[in-house]
Structures are given as C-alpha cells and as structure tokens.
Amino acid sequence: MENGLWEVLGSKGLLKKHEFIRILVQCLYSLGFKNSASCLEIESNISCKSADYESLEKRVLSGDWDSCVAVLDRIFDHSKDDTRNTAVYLVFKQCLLEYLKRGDVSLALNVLRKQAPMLRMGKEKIHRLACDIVYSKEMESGEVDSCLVQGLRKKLLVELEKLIPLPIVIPKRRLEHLVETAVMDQIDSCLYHNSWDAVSLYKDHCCGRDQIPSETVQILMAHKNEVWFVQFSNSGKYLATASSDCTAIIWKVLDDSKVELKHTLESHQNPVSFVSWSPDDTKLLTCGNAEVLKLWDVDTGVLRHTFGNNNTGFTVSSCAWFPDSTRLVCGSSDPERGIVMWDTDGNEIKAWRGTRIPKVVDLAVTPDGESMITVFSDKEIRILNLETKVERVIPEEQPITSLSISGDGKFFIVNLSCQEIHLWDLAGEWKLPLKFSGHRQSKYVIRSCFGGLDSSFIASGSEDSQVYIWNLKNAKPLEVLSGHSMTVNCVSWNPKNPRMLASASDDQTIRIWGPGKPNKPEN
C-alpha cells in the first residue's frame, strides 16, 4: 500500500491509483455487487472505508459514545472548530436520546453536565436540545425498540459522513458523479446537442447537424400572398400562420411530423401579421397593424369574438395570453389605445394608457403570468411585475422589431434593425445582453425564437431569404438554411419536437425543416 500511494494512472499521470481503486470499490458496493467489491478490496489491499471511519462506524453502531468522541477528535486532529463541535453535538444528542428512552435520567444528566461545557453550550441551547429530545417522535413510544435504535444510529452515521473531511470518507456515488461530470462537459461543448436520449459512454460525445432541423421536409403553399407570421401551438400539435392575404390558417401536425391544413380563418379585412395560441391550445388570437383582434375556436375554426371594431379604430399590433387561458392582453400601434387586458368574452379587465404608453411594437406575458414584457417604438423594453407593479426599463440604441420569451420564462430575445439579436435575462442580473449576428435585417420586421432542447438555440428569419440558427454559446450562426426565395419574416420551433422548425416568407410559402444529414457517415 505504501508504494501504491505514489502510483498513477492515465496518459497524463493525473489519477492516483489507490484513489481510483477505492472509488471503484465504492461504485461496486453502491451497484449491489458486494462480492465483486469485497474481492477487489482483498486483492488490492485497498478498502472502500478508511480505518478511522470503520472505527467510528463500529463505535456508533455499538453505542460506545465516549470512544466515538475520541475517534472524532482524532479525525479532526483535536481541532475545536465548528464542524468538529457539530459532529460531537450529534453524537451527544443521540446518546442523550437513548439514555432517556431507557429511563436512565441520571446518566443523561451526567452526560449533559460533562459535555455541555466542552461544546460551549449556553443554558438556552441546552434547554432547546432537551426539549427537542423529550418531544421528538422517537420518545413517543414507551418501550425501547432495538430496531429503532439501530435505525437512528445509522442515520447518525449518514449525518456524520457529511461533516467528516476527505479522504476519510468518499462522497456518495463518487465515480458516477465524475463520469456524469465528464459527459456533461462534452455535452456543453457540443454545439449541435439537441436530444433527451442517454449519452453513450463508449465514445466521446459529439453530435452532428442531423440533431437540428436543417433540411426542408415540406413546403406549405395555401396562402395567396406574403406570409408574415408562423407559430407552433404549445403542445406542438398545431401550427398557425398569418398572411397579407388577410387570412390566418390553422395546420394540424401529424404523428409523422407532416403538416396538413385544418382551418382557413377568413374574417379580417386587412393583412394579418400576428397570432397567439392560448396555453391550452383551444383558442387562437389573430391581429394586424391595421386590424382588430379576433378570437377563434381551434377545434371548429369558428370566430368566437371580435375585440372592438374597425370603425372605432382599435387596431392591435400584438397580443399574448395569461396561463389560465381565460385572460389576454393586447397592445395597439395607436398610442391612445395603449395596452388592454380582456377576458375571452371581451370584457375589459385593466388598461394601461396615457403619455407613458407610446406605440406598442410587441408584447409577451411570462409563462408564470407574473410579468408582462412590452417593446415600445421609442427603443424601450419595459418589464412590469403585475403583482408588485415594479417596472424595469431596458433601453436599446436601435429600433426593436420583435420579442420572444424562452420556454422556461428566464430569458427573452429582441430583434434589432441593426442586424443584431439581443438576449436578456428576465431577472435583471445582466448589465449587458448577449449578442447574436450574421443575419440581414434593416427594412422589415424580422422575428426570431428560442428552440431545441432546453431552449439551447435561437432561430431567426432574414432579409436575404435564409433562416439562421445559433447555439446560445456562440454569437456566430451555427447553420444557415437556404430554400426560400424572398425575405423570411418569422420562424417558430416546435416546443415538443426539438428537430422541427417552421419558417414563413414573402415568397408565399411556409417551410417545415427537419433533421439534416449527418456531418460524417456512420459505420
């Protein structure tokens, strides 16, 4: 064993052989291979448990409390620090509990008088300790239960393990933790990772472009003019599109990821530029910069309500739902109309109007319904906590054209006319945003979205007729998807299928994108 202390493993010579074997033995025990673990201990002469810990374990399980304290003093090198005192305190507490359980009150008092000064315990703390023991559930039954006592002693060992320093004890499941950490590091460095599947340990992890949507798998051509907006439903089972042909379309996503037309929504008199799904996917809102807000039944395609009318000029530029699917909020491009919260019957619940509310460009409600994020025409983003009424303002230097929130509600992105996408945290901990660039945007409203596994990607349309995809770890595009022949106005990533993306373009089509071809052919 003396020589083994200096032996190393691995090509870099960074792994100590005796430590590696020790955690390997621990792993075998934790997996239930007790015989194999024991054989390895005997053959290597390396025990999973250190001599000091075995000594402590033996004395705890036998109730030899004075010897327990002596072993702890040796483990902590006779230090009187807080960790050592906490460990002794736990032993002391277990000792008192057992004495009182057996009715040995005089013994318990003697222990209390002897140990309390050593632990620097004041009268108040001693009194609280006594109350905790006397009124604990372990003291409820009158008879001494040996199984209960052994169970409590094993729990004490677990608590002591958390306090005892390395290498006297090894953290639980150490080998699994090390392997999992190594795998997570590989996943974090993999820009294409986009799968919930378990990762193989037989080779280093590295995904290819077949993990993200990068090939056109279907082209939808039901609209008769430019398509300005596209959005998957929250369940991923539907897709909605809006067009300058004054219609919106609800599409059904089939089990094989093919998309078929379900309903064409015809009631608007002007181009439709925005849609929003209710969280339960039973209702759809449609609106446009020169249009009113309309509510549709998804199952039947029937118009359920029109909010305001064209004659009153209540035009809506954007809208969003609250989590209960019974309330919604909309923002108008007319500053006098401001922002209004409605119920689904058209009753106004609350409104934000006045000189502080300029033209609304886009708005969204966080998934928990606590905050409303609004983009205004004066290059401002305002985040309003609807419960506390606290508002945070984020100024941008360039005009903002659109807004999108991540699935977990922790982040949001805005598209700027300076050909950048800015990523902000909702909590307000960042002073500066993460910036993504590479796409083209200077004249039109271009929309982007989060997508993929854990919202790890951003996708955006572009004025150069292409779709751009970034990994959040890299400011430069990961993929540039070609296929459209005119400006791509909007993109949407299926929230339930990380390998399905939709894009809407001025070429009057919607493209559905699926997994691309692998970077390297597999054997």
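Numbering follows the first chain given and starts at 1. Quick caveat: nothing in here was measured; it's all calculated off a predicted structure. Think of the rigid core as the biggest set of C-alphas that the two forms share within 1.5 Å after superposition. Compared with the form predicted in complex with its partner chain:
Positional change of residue 438 between the two forms stays under 2 Å at the C-alpha, relative to the superposed core. After superposition on the rigid core, displacement of the C-alpha of residue 421 between the two forms stays below 2 Å. Core-superposed comparison between the two forms: the C-alpha position of residue 327 differs by no less than 2 Å.
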Second form
Amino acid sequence: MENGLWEVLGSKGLLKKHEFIRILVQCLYSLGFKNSASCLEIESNISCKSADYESLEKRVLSGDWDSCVAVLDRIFDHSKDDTRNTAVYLVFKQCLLEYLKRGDVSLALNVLRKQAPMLRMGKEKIHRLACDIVYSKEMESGEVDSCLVQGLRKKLLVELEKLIPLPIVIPKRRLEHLVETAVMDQIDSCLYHNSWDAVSLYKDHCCGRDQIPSETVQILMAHKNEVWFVQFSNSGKYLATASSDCTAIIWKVLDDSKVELKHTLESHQNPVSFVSWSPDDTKLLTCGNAEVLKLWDVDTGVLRHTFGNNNTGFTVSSCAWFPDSTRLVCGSSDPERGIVMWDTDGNEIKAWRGTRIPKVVDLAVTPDGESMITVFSDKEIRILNLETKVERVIPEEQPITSLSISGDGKFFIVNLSCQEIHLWDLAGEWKLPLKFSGHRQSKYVIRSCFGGLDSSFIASGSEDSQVYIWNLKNAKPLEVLSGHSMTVNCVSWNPKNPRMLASASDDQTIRIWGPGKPNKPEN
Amino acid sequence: MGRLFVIDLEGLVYSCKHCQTHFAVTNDIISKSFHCKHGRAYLFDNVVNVTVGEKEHRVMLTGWHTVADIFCVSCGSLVGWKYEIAYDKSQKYKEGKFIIERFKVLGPDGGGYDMNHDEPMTGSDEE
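Let's see the other form, the form predicted in complex with its partner chain, since the form predicted on its own is already up.
Starting with the chain above, the whole complex follows.
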C-alpha cells in the first residue's frame, strides 16, 4: 500500500508515522470526537483498535469463552508464559462465575475438570479458583442480571488489557502523556519557574526573572540600628524583624503586598538577634546571643513572659516552637546552659544540660515536631528524633553560623563561615551535601532561607550588601540583588507568596523585593 | 550567633587582651622562640577569630617574606601577622602559619606579659 505508512516523522526521523497516527486517533476518541476519529481511521487506514483486540473484545462481551482462549493464545503467540496463563485464568474465572450464577453447576464442574488442565494449573490452584469464585462478592447478590453480567465482562476486558502486550493494545491517553512529559522536562530545566499555572504549548517553556522577587518594592525604615533578623509569619500575613537597637518590630503585610508597622516590642536591654513565630502565628519569641528569651502576644504586642531565672539571666541564642504552639525549645549561648524545653506559661518541661554541651549556635524543630536539629559551636549538626531518642551527627569541616529548615521539613541548609551553603536531607540518605556559593561571608553571622514554589530556591544574605538567590539545581547564583548599602544579615521568603522576599541589613533598613521586569520583551 | 560570628575554643586558650576573644590553643604552638618589637611572639599552626589584612613585603631577621597583619575580629586590635610566602627555602615551614605577639594576648591562665620582666632572648630569633 503506497501510503507511506512506514515513513518516519520528525527532524531526526525518530517517530514512526503509523504509530503517530494511531495515537492521534486514540486521542480524538478520548476527547469525545467520535466522528473525526473514525474519519481519520478511514482516511489513514489505521484503526485505533488492532484486529486481534477487536476480536477478543467481541468474544469477551458475548461470552464466547472457548474462542476467547483461542484468541488469547494467538495474541500471546502460543507461548505458555505467566502473563498468558494469568489472562486465561481470568477468563476461566469469569466463565465459571457466570455458569454458577446461572445455576449451571454441572457445566461449571465440566469446565473445571476438562478445561482447567489446559492451564497447567496444579490441583490446589484449581481448588483455589473454585473457592475464589464461590466466596467472591459477585456470588452474593442473588439475581442473574444481564446488566451485571455485561458489567463484569467489561471489567474483565479492562483487566485483560493490562496483560496484553504492545502493540496489540496501547496505553490509554498516550498522546496526552507524551506531551505532558515534554512539558515537564521543559519545566525541569526552567530555572526561574515559580508557579503552578498551566504553561502554553505554543512555545518551549522558559520563565524569566519576572517570576521571582528581584526588584525592591518597598524599603522599611523604623529600626534605629542594624537589623539582624527578619522572618515572615507562617501565614505570610506578618513580618517580624529584630535589631541591635534592642527592639523587635511586628509588621503587617497588606493585601496589596505592602508592609506597614504594627507593633514595636520594647523590653530587651541588649540587641535582639533572633525571633520565632509560633506555628499558629499568635505568639512571637525574641532572644539575642547576650539576651534572655521573651514571649510576646502578636495581636496586642504585649510582653507575656520572660524565661529563665531573672538573677541568672539565661541567655538564649536561638529558639523554636513545637506544632502545638504551646511548647517551645531554646538553646543557650552560654556554654553549659544547654537546651531547655518550656511551655508558654514558663514551666520547664525538659532540659539537656551538662558540661559536655557546648554553646548552641542555632537550633530548629521540624514542622511535624518529631526531630530537633541543633548546631553546636564545634562544627557538628545533631539531629535528635524526639520520639525514638536516636541522634544522628553530621560533621562539617568548617564552622557553621546558621541553620534553616525547608517548608516541608525534608531538608535544611547551613551557612558556613567559609562562604558555602550546604543543603542536607533530614532523612539521612545523602552522604554529601549539595553546596551553593557565590556570596560573601567571613566575619558575621549570615542567614539563608528556602523559598519559592516547593522550596525550589534558596536566598541568602551576604557581606557585600547584596541578596543572593540560587535555584536548587545550580551551585552558582541565579540572581544577585543590589540595593542595600551594608551587609545583608538575614533574608526571609514569604511562605504564602512565592514572589515576595524580605532582607535585613546593617544599613538599618529592611527591603521588600517583588517580581522583576521580564528579561525579554514580550512578543 | 548574633551578628559577629565568634568561635569558642576548648582547652588552654590564648585570648585577646582587650576583649577576651579566643585566638588559639597551646597545642597549636609550633615555636615560642620568635620575637617582635614588643617582646616574645609565638608561631601558631592555626588561629581563629582574626581578620587578615593586606599582603606586604617585609624584611625580617631571617630574610624577605610576604606577610599580612592579623586583627582581632571583635575589637580590631592588631594581634600579629600571618606568613604568606617565605623566599628562603629554610623558612618555607612558616608559610600559612601565624605569629601572635605575646604582649597582645592573655595566656591560658589569664596572665598578661611584660617584656621588661622577661628573660634575655636567646635561640632562633625573628623580626
């Protein structure tokens, strides 16, 4: 047939024309265009269903079991391998079921005695087959209903389809699947990709810098000294900042993403270097490396509690909440003070103390409350499972200055004073971390965070006054944001708005960053 | 934590005279026989919490070297210098190592140092 059906398509000649047309037909049928589909079948002389399959389908739906098996044998090329046997077994099962439901017990027995041996099944398998049927759900309902029987036959057909080899049967929605695979590959290599909207099929997908925060949209000036810490609340509706002016400030994020001051929290006598939002965002903890831990009410801005004995002034470098928003844990910057778990009323629940506990540089609790990660000043990361009490130690070679957990709690990053950011998995399957570099860090504590869609980005502060953004796929920065005039100490990506980023700097300001201008002009 | 990242050392520590920031441990001393204009100086294998300044060429008693001054990361006081390059083969062992002037630090017992009460200098000299 000089139809060129054995031609190849595509610039590299990798696609078979007749296969291409067949999946087109399948696609038209699955979209509901029956007329167009059968027109195409006629015009191209390629049908969606192969001849063998049509034959099988006819026999199954009419209950012609013997011919069914014959067709199956033909399909499987008369081999007696396991797939063929499973297929024939299913046919027999249906056949017996129907006979028994009709009350044709003798016919059923006949089948079992004579036909079953064809399947090469041992006696016990035959017994099991009989048991399977007798006890099956379908046997319970009494009526012999032709609708029910047709339904069962259609189900059998679906089961058989799973066993029949290509190309007699092709997977459902094959064309859709192929296109989606291509699109997913494009998304995979798209470094700026930051939203789950559907992509256009008209051109190869590639996002530009308008997808991630890269331009300053607002500068917040309220602190009277260096701003050391910034973090969005879990809901993304508030922002908290901490400064060496000994205050912390709670800001509100308005609907248009503008930020305005809500409360200034004054009580600390020393610089505040760390804050932590309770999981329900109703409470805020503040502390500093030479300063005690304080608990505030977010709504009113009122100080609820100061932790630790007022005489001894238990200084806390870092703290974290448990998912119930009532229990919290903090690590001390005094050596030997250790790690203490409190409840919001100030009662001590548990403590890890002792002379062997060095100064706590940073700590965090996973969102599910199961594990606590601690960074001690001796370059070790310790992950303690609070249920099983099992501890895992990850040794780093250089001093670690800060720690940050991803939103899903599966990964964490640490900033090292050798100017690298290391990404580790919490499950402990990785032998080596993923490393990111490009920023500047040598003297100061610089913090980084996860952000964007599915935490696929990392942002970090830097001693060269810029904000650095990486896509997790690349060790080198994707974007470098300029604007601050002094060291950027800390960054926070809004967990509910993948296009909003905040940065805190020694220049006493906080900058809010938003989507940039696209890098190519629109067509 | 808290802006300036300061590393704490364990054991017998030499620390800054002005702000007690830790610099090095006695285990890392390679030689105690070095000298500077303020008296004794020690050669250390490893030093922390210092910032390294600009590289310069200097003539020492033992010849030409490229060195960089080191400063306390907390208070900024000059603490000593780092040997970057030694141009004499016999002096190569000093490359990458640090000199801390004894006058600028507190010893492991917290004691200072006074050049005038020191013993007369003998042995391998420097600077």
